[in-house]
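Taking the form predicted in complex with this ligand, here's one chain by itself in structure tokens.
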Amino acid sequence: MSHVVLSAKGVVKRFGGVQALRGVDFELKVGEIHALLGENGAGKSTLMNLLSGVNTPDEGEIFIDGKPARFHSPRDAQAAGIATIFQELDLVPSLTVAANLFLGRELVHRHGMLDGKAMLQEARKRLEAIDRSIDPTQFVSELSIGQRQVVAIVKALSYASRALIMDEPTAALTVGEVDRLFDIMRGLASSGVGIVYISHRLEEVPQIAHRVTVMRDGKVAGVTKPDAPQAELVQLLVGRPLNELYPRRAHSVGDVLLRMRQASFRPHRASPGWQAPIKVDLDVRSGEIVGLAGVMGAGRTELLSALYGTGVPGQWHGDITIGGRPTRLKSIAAARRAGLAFVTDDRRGAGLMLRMSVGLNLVMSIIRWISPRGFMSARRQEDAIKSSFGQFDIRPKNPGIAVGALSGGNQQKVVLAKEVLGNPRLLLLDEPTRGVDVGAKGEIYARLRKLASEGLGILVASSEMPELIGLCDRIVVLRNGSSVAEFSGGVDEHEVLAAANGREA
């Protein structure tokens, strides 16, 4: 197991005036699994897409094979067996499954023409593998996140002959799915394909991994066993040690903000894989975080959307009562007007507009909603934009810079952050901390633990056990739509787990 597949030698990229890669050294053996870690901005995707032709170095060089790699565009790594599976999907949404699979690949009969069939045949035999929840027919757009993540790594397995890079893959999968995609990586492994995981789970490292080479400012700080300590590696990754990564939970909660009883949702038009809120007991009071647990499917972020008005159209029946007055949802400006937020799970559709800058996106939500004649001083705005860069790291320092060019950890923490500025009554977040680092991921919990103690109500759903069990004061466990238990914060997780999955704990 020697022989090294891939690799980078004093690779340097600078974008403007960031350096993203300050002289890196890489490498990936045949049949390896190494893992990537770093903190949010660190350079972990930027030296992935050097690897994979998506940008060539302005210094060093990429190799495969030991001979250099003249990569020109991800196709040219495609056909020399790289594939990749990048942070943000690139998937068509107006597309099946099958045709997202077969894009640019597509099978063709003898005489030229597209065979559809076997195309379908071949989709569900390699999805079926992982997530047999998932129909080759059905179209993108309907797919959850974690339904789309899968669609991502299945068609990225077909390429992967020498080489497979994954950005975060497992960051929207629920913990079956984690499993069976380890299992299919270490068949991969096995049968000599070296494979780059980024992950910003440390538990998965010792679980999946050969090697770890954690990043930091754009440099390698360490390359390490992945059986080193999970306090070890933190130090490496944030270049200090960490405190708690929870904050302490509230010592006294307000009046009941959000009430719901027997509160179901009905489309108006059935959309299949769409799990309707049925039957939902709950409440979040003042300063309260609240958590929803649940499998993939459960119906967590159908709740929240359908709260928001943001999910499909349809309607609320049943008894919703918000700051103890009955309240009909009907859209997101309601919504708003109640006092509601909402960050959705989706990055790319939560209204981040990529090629404006950071500062401008962090206002324009502000102004949108609090000023209908869209005035706002230049003087609050920039209040505003310095107290989310204060509250959330927003990293780098630079309210300038196009969102679009910020690491993926940091969008979502402008996500946050401008959501958080219009001084919500009810905050609804959707995997809020979904490819944050850990040192961030403590800073934002921290963070809404205070605005909790400032009297707001936070409504969370996250498939990170661990995360639901230190944030939240209160777990409600989902599913199929209704709310099937209840627990107190610091709960043991296998007893949430079998509430969620419907059995005996």
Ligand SMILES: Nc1ncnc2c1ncn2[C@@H]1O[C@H](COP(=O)(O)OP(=O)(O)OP(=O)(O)O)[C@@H](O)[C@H]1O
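Mind giving me the form predicted alone, seeing as the form predicted in complex with this ligand was just shown?
Below: the lone chain, stripped of partners and molecules.
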């Protein structure tokens, strides 16, 4: 694995007055999975765009197999054997898998008619080499996110004879889908394809990477081994130690806000794959952050969505009190009247209206307050937006731009700020830092702790164990929909995992 297939030497890139890259050196070897890490704005995407032909460097050079290469478009990079899979997959949901694989390069008969049979046979052949479970006649809209990622890989492999660049490939995948994707990546690497793997998930790096490059402020902050301590990676990423990422826990908490005793949710009809909460016991107090831990399918998301009324239709049984009063949470309206707010794990699909402005997204949860007589008050709207920008440090500080143009971390800040504007008593958070870089995570953690110190109760579900252990005052473990154990914050990770998997630590 000594031969370098793709490299950048001293590349510089400016966009107007902003210097995105400041003399970056990077190399990818044959059969290597090279992790590229960095906060939003560190320069990862710009470097990726130079390597894939989206942009050209202002200074420095790109090399293929040691020879200088000049890409004027992605087509040039593809011709050189380099393919890129962007975070937003370039697939057409309304077309079949086979049609997507040959989009723009359709096979035709001698007289110019599409050769559907040949494309279907070739698509099936390509898919079987990677994943036999995908039917090429299926519409992409019918596939899971993980299956769509596989289709994107198969499509890219028609170009990627030398290198494959993957931008946040696991951001929206389940644990099982991540494992399957990693198996595919290892197979590709063993066949000689070099892979650039861009991710915010530090815990995945030792599982898949051979080498790690960390970027910060448009430069390479360091190159290290994949098994380097997470504290070392965080130090390279943000320039401060890991122990400064999580704020101090609460020294005292208030009265019980949410109390659940033998609480079960019975759906009106069966929903395959949806784990209903069963005999859940937990408390969340004012000023406290409580975490929900558990393996995939344990019912963390379902518990939050059933409390808020966004899950499948059904009815709660058992004892549930909010602020000491028994409550029946039958709808979103009932949950909001009880003082609950909810941040979904799918901010782009369900948490935000991407084409609308940041400002309008922020005030969506308080329309009645800013419209006292049925007409929107410009002053109240401006005050609310100004407050959100100040509290959550949303960047850029321009409420008029489309929220879809923001980075993942800033989009998540908007989702959080939107819910907090409604002055809830209890905040339900599902994967609050998914797809968010380390620096933005630290900002979100600090803001959540500040909100808790002001009396808000927070119940947070996360698949990132270090996040739960570092952030939460207590951790409740779910298994098969039921609460099975409870730990104080700072507990040893192995104890939580043992409880989640039903074995002794």
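Positions refer to the first chain, counted from 1. Please read these numbers as outputs of a predicted model, since none were measured by experiment. Throughout, rigid core stands for the largest set of C-alpha atoms superposing within 1.5 Å between the two forms.
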| property | result |
| --- | --- |
| Rigid core superposed: Ser482 CA moves 2 Å or more between the two forms | no |
| Flag for Gly470, CA shift 2 Å or larger between the two forms after aligning core | no |
| Post core alignment: Lys29 C-alpha displaced by 2 Å or more between the two forms | yes |
